[in-house]
Amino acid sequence: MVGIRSYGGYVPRYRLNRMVIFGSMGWINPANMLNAQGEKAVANFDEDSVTMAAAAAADCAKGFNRDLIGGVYFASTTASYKERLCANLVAGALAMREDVRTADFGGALKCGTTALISALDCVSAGTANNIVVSAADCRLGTMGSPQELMFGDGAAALMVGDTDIIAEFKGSFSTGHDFVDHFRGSESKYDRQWEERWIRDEGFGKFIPEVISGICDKYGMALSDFAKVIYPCYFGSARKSINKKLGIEPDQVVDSLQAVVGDAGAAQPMLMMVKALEEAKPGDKILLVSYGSGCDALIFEVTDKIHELKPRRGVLGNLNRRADLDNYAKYLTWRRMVTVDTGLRGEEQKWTRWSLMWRAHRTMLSLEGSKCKACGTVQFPPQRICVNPSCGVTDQSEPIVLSEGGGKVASFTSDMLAASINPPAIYGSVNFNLGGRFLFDFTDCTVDDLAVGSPVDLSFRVKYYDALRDITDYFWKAVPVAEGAE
């Protein structure tokens, strides 16, 4: 049996009310009022598609032996690098072995499900097992555009394997069309789209029914056989038309999350799939459809194992973990859509020394420290000589991954003089729960959220962006654990 073993999701903490956007930019296109309901999820200034994919993948892999994971696939249309395998960054953040299969998928919004199909084929062929497929997007629309209102940021991950399957894979059907509705050239930062009626009627309105009819004909099924039907489409009128055309009942349709997240691009259908699995029961058949330069359609049937999977944060947990971002200018600054003055300190050259990065890549990507075999003392960064004064042995340590264990605040400060596009910069010492201490930036919080001794999770984030050389560098930051959170 081949199918889904686990799932994970990630929605950024910050949500921007669409009326805040319209209040600033509605003058350029008053018709955008029609798109100004609800809120959109906004990645923090130190988040991008790679960090969100890593967060979703970590949620998916929680409780699994990382040595048994055979691959990491990353799908996005907004990867931070064109020539650097971002799947390796996600795999590094998961503290994976380095002899696993890694691959990036992109070029179309359906790349998330295309990566999922590739993983399913790979497991079916027996060439790899327990592949984590993580999709994420952080797409931008120009100021005042409909896309600015409709797009949201998020990520989702699914683990594909052949044992302990919570949703068995039953088959797939795909179409490919060079239908240009949205596009972004190789040098473009912002999404461009053709006329909305064209996208709605000729795109969603024809290709989604086409692929659904195709997969039903291929496997001799009817839409009434499915407990849940998933397809991305942020046009409410188009969704109603598609449902009516195909005879999809209201209780079959999985919420598109448009009102609370927005359209998350390559991650959108998988986010909806995670939401469906969070609410699924054994025997449910799920039809998963993606859209973008054609469509993918996949059929899954939920098994009894769904009740044995330990709780994930998933989509529902992340939706409950939110904070308002009520400043439109801050959103523009975080996404580097406008330039701000961060003072003379902000003009410092951020040199990336690739030789050093390689020598310490396990330390930086996996937050790997060292544990003394003689006395058990944990150190970070890893050292050859044990720091314990009563021990002091040399070259008698083993690696230990500290990212999953979390920690507690040992000290903290807020700094208005440090160069930051989200002042004040907040940083301090964290005591790892597994042993050792290190200085971290705090993120997704204000200084009022911190107290000495309070618990923190460790989150893979953007450490800095070198605009001169277009280099994004990653490291770990500390995130306060909200009271009552998992």
Second form
Amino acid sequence: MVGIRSYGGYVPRYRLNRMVIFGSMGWINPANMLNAQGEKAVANFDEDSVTMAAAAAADCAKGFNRDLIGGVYFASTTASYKERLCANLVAGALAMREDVRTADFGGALKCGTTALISALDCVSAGTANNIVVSAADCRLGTMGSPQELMFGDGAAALMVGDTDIIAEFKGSFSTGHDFVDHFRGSESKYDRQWEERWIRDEGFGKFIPEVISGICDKYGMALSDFAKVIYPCYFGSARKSINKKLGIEPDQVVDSLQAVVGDAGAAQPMLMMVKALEEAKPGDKILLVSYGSGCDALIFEVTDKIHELKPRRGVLGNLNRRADLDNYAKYLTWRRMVTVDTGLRGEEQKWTRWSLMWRAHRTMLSLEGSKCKACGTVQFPPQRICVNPSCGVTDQSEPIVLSEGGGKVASFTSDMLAASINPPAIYGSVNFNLGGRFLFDFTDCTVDDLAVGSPVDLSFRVKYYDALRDITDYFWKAVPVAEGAE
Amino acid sequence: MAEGIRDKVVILGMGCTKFGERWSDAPEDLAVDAFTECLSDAGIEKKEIEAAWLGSHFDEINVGKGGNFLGMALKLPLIPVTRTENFCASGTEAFRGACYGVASGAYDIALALGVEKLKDTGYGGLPDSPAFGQQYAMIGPNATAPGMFAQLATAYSAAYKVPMEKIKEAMAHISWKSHQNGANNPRAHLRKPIPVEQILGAPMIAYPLGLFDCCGVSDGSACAIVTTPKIAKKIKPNQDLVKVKAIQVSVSSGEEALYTDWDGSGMLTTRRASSKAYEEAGIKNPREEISMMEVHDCFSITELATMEDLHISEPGKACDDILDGFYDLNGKIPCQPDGGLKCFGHPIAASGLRMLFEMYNQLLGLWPEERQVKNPKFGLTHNLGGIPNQNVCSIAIVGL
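Same protein, the form predicted together with its partner chain this time rather than the form predicted on its own?
Every component of the complex follows; first up is the chain already shown.
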């Protein structure tokens, strides 16, 4: 049996009420009021599609032996690199083996499901197993555009394998159309779109029914066979008319999360799929449809194993972990849409030394330290000579991954002098629960969330962005564990 | 333990510039000023200097690498010049080099000079630099010196169960004291007394350190000429001689940064270096025997923790001693009689020699009455470079 073994989700902590955006930019296009309902999820200043995909993938892979994961597919239209495989960054953050299959999927908003089909095909063919497909997007609309209001940031991941399947894969059907409703050229930062009425009626209104009919015909099924029907569509009115046209009943509908996350691009259908799995029961058939430059449709049937999967944050857990971003200018700053003054200190050069990074990639991407085989002392970064004053042996250590175990705050501060686009810089010493310590930046918090001894998770984040060389550098940061979480 | 260098080396002369924002002075100007005063005080000619050590820290904006700067600025006649760089201990390291040069018998007369030109940086605070190597630069936190030292306060509060309010009060007293002392010192960078209320109400720089918990960032130079007691006696037959009693350095072993036994509330290096220095100087009970100190108060919390690390205040009790006035100018052990880094200023590699300049003049009784320590016997200087998690500590003890 081939299908989904596990799922994971990620929605960034910060939520921007759309009226905050409209309050600043509504003057330029009052009709945007129609889109100014609810809130959108916003990646923190140190998050992007790679870090969100890594977070969703970690949630998905939680509790699984990393050595058994056979691949990572990363799907996004907002990858931080054109050349440099982001899937390797996600795989690195998962501290996986390196003799695995890694690939990036992009180009269309349907790339998340295309990656998923590729993984399913691959596992079916027996060429790889336990592939984590993680989709993330962090798309930008220009200031005052409808897209700025509609889009939201998020990520979702599914693990595809052939044992302990929670949702069996039953088949897929795909279309490809050069229907350019949205596009970004190779140099573009912002989404462009054609007239909304055309997108609504000729795009969503035709391609969703087309692909649904296609898959139902192919497998001899009717829409009433499905417990849930998932498809992305950020037009509320179009969704209603498509549901009516196809006969999708209210209990088959999966919420698009438009009011709490926004359209998460390549991650959108995957996020809805994770949400559906969170609420699914054995025997449920789920129809998963994506949209963008054509459509993919996939059929799954939930199995008894769904109850055996240990709880994870998924979508619901992340939705509860939230904080208001009540400042539109801060949003613009985080997304580098405006230039702010971080002082001359902020103009100092950051050098990314690739040879160093490769040499230390297990340290930097996987948060891998060393554990002394003689005395058991854990050390980060890895040390050749054991730091334990009563041990001190040389070259007798083994690697140990520290990212999953979390840690506790040993000391902390909140620094107004350090240059940052999100001051104050909050950082301090963290003792890993598995042993050893390091000085980390803290993120997704204020200094009031910290106390000596309080628990933290480790989160893969953007360490810095070098605008001169267009380098996004990644490392781990500490995130205080919210009260009541997990 | 080796017998050390106690009483084998004498400070023959010293010089020190006014520290501050010396916008119109190049590092060469600062070095020449400190050297000229020092040479005149030593009562020798330049050609009698046989070797020199130059302390400088920031390569980026200061005097560059190597020893050439000093040879060329002072026109030293092709003698050896060695540059010492060991964070904030760079000046004391230059002094150690010169003292060891004399104590070993390699040279009769040696020069140590520290200089730092920080005010060409372009922004407040110290220059941002990859001080701990390239890997740390890429993965270490987005940190500054105040933020790294501020963590001493959160860790100290947790380790000794001392409420942050009391630590803030003691830190304010430390800064108040330095401002009182600095106001009396014409060479100091900051010369204005500041009331405790203003210190406590100052804007936050790095929690819990406010503006007045942070030392001045300054330009300056300080300099010493050292020789043997025998030669010094010949040159200055009718004067007390300031002898070097001990110089010790301790460098982090990784125990603080990597091993979780360290609780972050104080410096292991200072504890070791001070114990070794007392041993070298023959001091049994520092709380009773040390007459005065210049310690590395880069931040008020550093001075607070250092009082315990020097084995003078009991662990967890520094706040009480500080608030009791034990370290005030009229207290049992005046600490920072010249205003300290806080108010005299902190041009990194000049600071160690600046502290020795203060001890030297105090021991010789050369200061005006209002800031002269009464009958001092031993003066201690202390530098702490780097960050609490990985640092360098130097201690020097000088006496009559």
